Amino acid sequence: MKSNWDVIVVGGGPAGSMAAWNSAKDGASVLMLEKDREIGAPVRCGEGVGEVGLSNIVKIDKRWIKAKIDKMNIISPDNTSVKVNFKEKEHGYILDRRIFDNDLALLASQAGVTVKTKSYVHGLTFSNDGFVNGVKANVLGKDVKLNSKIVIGADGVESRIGRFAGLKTAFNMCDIGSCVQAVVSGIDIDPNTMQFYVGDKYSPGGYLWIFPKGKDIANIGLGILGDRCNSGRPKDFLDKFLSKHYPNSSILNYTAGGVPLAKTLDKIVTDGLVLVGDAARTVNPLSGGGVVSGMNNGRLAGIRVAEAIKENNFSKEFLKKYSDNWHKADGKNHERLYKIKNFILSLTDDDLNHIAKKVSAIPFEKRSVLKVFKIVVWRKPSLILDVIKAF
């Protein structure tokens, strides 16, 4: 392997992907390391996607789907159901994210990009200016420096890249969701409808989901936000859950994580290195979903990135564009979304009972997504216009 390139891109999950990708399209050598041994794996996610979000990016392959969802359905603490049918551009799918990534990771392969896995980051160099200039890795047990331009940082939610750049990547723990899953087979579940448990008995601070992946097999996992983790351990909630509602059924993998919840990070660029995905914070601070998010972040990365290699021009006045328009085009409305996740936070097991009640007074082919988070703010009035405009 050559020691230097124009960009290196630290992590190859979707975010990583998509900036290496549009990195590399018009010409650029770009290097693309993952830390695990497999693109794609393990999956450490809900694997639930938006249809016209994804589709805005990337041409949509049905190997990717395991389910495609047109419904959901709310449960409060008191076990009020609030069943809602989505709009035609309202619906999901549930991927198959060791395929889906893996096909990302080709399609920046088939550019160009150079992907390399096991291949662990463990630290940066820089010039004598001062910017970021390549990284210190052990690519296959051999320990190597590789010389860049510019690094993008798709390293998760920890981001050590960030952090080894000087980037403030600190969460506050009222920020930060602390997850497990379970893949759960044997049940018997509607294969095109998610349903979503809240109020604290089931996930203090978050809420529990059951993502369908086929007619007997679904992801279920649940959230605990960081400050409310005295209450349990996530996979204590997750397992008394499982006994009580799926007690013959079997259970083919743990995962767990944190999953950021905060706005998007104040600085996303330094000079020769931009952030992308979860180490940028570009998860959806109110459900907690970050695929399409990190995708579309990596994509406006990668094109600012392409642009100062031909501008030879890596400062992180040039790079800044790339935060202006991410800003534009999703992070002004996670600014939305993150003030709505902070009120419903305040609000208690009784108010989720009295918000799904008075859901369930609107007769059922008038219930959309929309309606329901404007009765949730009820109480607010001030949050409804960022209500209308986040949904």
Ligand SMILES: Cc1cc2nc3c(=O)[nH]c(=O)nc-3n(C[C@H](O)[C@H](O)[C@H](O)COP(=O)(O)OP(=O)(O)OC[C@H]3O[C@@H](n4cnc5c(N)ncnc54)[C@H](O)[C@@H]3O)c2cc1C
The other form holds:
Amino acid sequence: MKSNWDVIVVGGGPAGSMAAWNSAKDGASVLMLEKDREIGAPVRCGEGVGEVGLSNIVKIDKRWIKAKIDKMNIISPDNTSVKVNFKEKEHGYILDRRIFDNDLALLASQAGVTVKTKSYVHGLTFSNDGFVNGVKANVLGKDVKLNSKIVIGADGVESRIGRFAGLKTAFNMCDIGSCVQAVVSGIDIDPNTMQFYVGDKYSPGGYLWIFPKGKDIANIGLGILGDRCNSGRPKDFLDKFLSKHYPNSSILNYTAGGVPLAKTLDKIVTDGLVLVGDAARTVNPLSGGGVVSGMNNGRLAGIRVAEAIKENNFSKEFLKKYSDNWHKADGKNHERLYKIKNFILSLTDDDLNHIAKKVSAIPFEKRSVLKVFKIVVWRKPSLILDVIKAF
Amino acid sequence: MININENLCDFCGTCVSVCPVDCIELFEAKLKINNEKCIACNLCVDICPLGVLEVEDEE
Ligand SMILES: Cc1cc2nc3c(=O)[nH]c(=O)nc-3n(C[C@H](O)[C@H](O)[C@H](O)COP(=O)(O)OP(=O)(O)OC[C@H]3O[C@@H](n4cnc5c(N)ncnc54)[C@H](O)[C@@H]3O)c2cc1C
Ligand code: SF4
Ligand code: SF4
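What about the form predicted in complex with this ligand, after the form predicted on its own?
Everything in the complex follows now, all chains and molecules, and the chain you saw is the first one.
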């Protein structure tokens, strides 16, 4: 393998592949390094995405899709169920991310990107004037130094690339969800409905999800907000739920993971380096969905990096346009969603039960977000102030 | 000292993401904590979804 590259991407998830692919479009030489032995595995994800959002970024392949979602069912702590039909533009998919992530890396490689697995980056190298100019990595068991003009840190929630370059990226405990998920089979569910169980009873400061991958199989997982982890382990909450609701099911796979529930980092570029996806905290902080937003973010980064290579300018001033474009595209909206997250966190299980009862009393066809909102505020008038502050 | 129960660990990196001094390293099926750098804040212990990490009392 050659040791000089225009761009080195660290991490082969959706954000990394999109960044690599777009960086390479104008002919830059791009290397993408992934520490695991396989792109797309293990899957640490509920795999739920919006159809419109995804189709705006890539042409959707049928092989990626496990289920099509057109309904949602929210279950409150006292078991009141609120069903909502999605409008056409709100439809979603449950993906097979193993195939999906693999195909995104394939698309990148078809655009000229070189992809290597079993390649762990454990440090950066710097020029005399402090620009990041390469990585120290272990590639297939061999320690190597690789040179680059720009490094793209796409190394997910556990990202260390930003820290190596002196950016502050460690999470506050109130900004990360501690999650577990099981792939559960031998259950009887509607394959087109996403289900959410809300309240501290199921998962303090988060929610429990059931995302179908067929009529008898689903991703069932939950996340607990970091600063509420003293209420119990995510794994214990999930085991309790499964043994109560699906006692005779089979568990095909069990994974842990962290989800950023934060605003995008203030600094996602520095001289010779950009961060993308979970590493830059581009997840929707209210829903925890980070696949599509990470891809969009990676795409924007790749476009700017390609320009930087063309112009031979790798300074943070030049790269910052990526950060500004991201802020306009999704980052600003995430700041608003972050405030709404904090507002929702102030609701107690009693509040949620009350709200669910009121909403379920509204005829199905007449339910709307505004009506639900009015009920929420009615339950907790003191929250009007918080909401006003949020907008 | 933080004790790692390797048998339980899923190598998900959630602990790495909260460590304020970046002293946890994760590659393949190996998790290493640099005890010299560790400031014993126990954030990693709290955030682990599976309960892999424990504080070990120093005698
Ligand atoms: C339990 C759970 C459920 C979720 N459910 C959903 C959902 O339903 N819908 C949704 O949209 N989002 C969901 N998310 C969030 C979503 O998975 C992430 O936002 C998304 O994967 C981010 O993509 P990424 O490319 O930034 O990072 P990742 O997909 O995490 O990819 C980062 C890659 O970098 C590699 N890497 C890390 N460090 C190094 C290194 N030093 N050297 C080389 N490689 C390295 C990792 O192995 C990994 O492959 C969920 C997350 C979790 C944990
Ligand atoms: S958070 Fe827990 S399961 Fe995940 S890598 Fe750290 S110790 Fe292992
Ligand atoms: S106790 Fe704190 S400093 Fe030590 S490894 Fe855990 S998170 Fe890092």
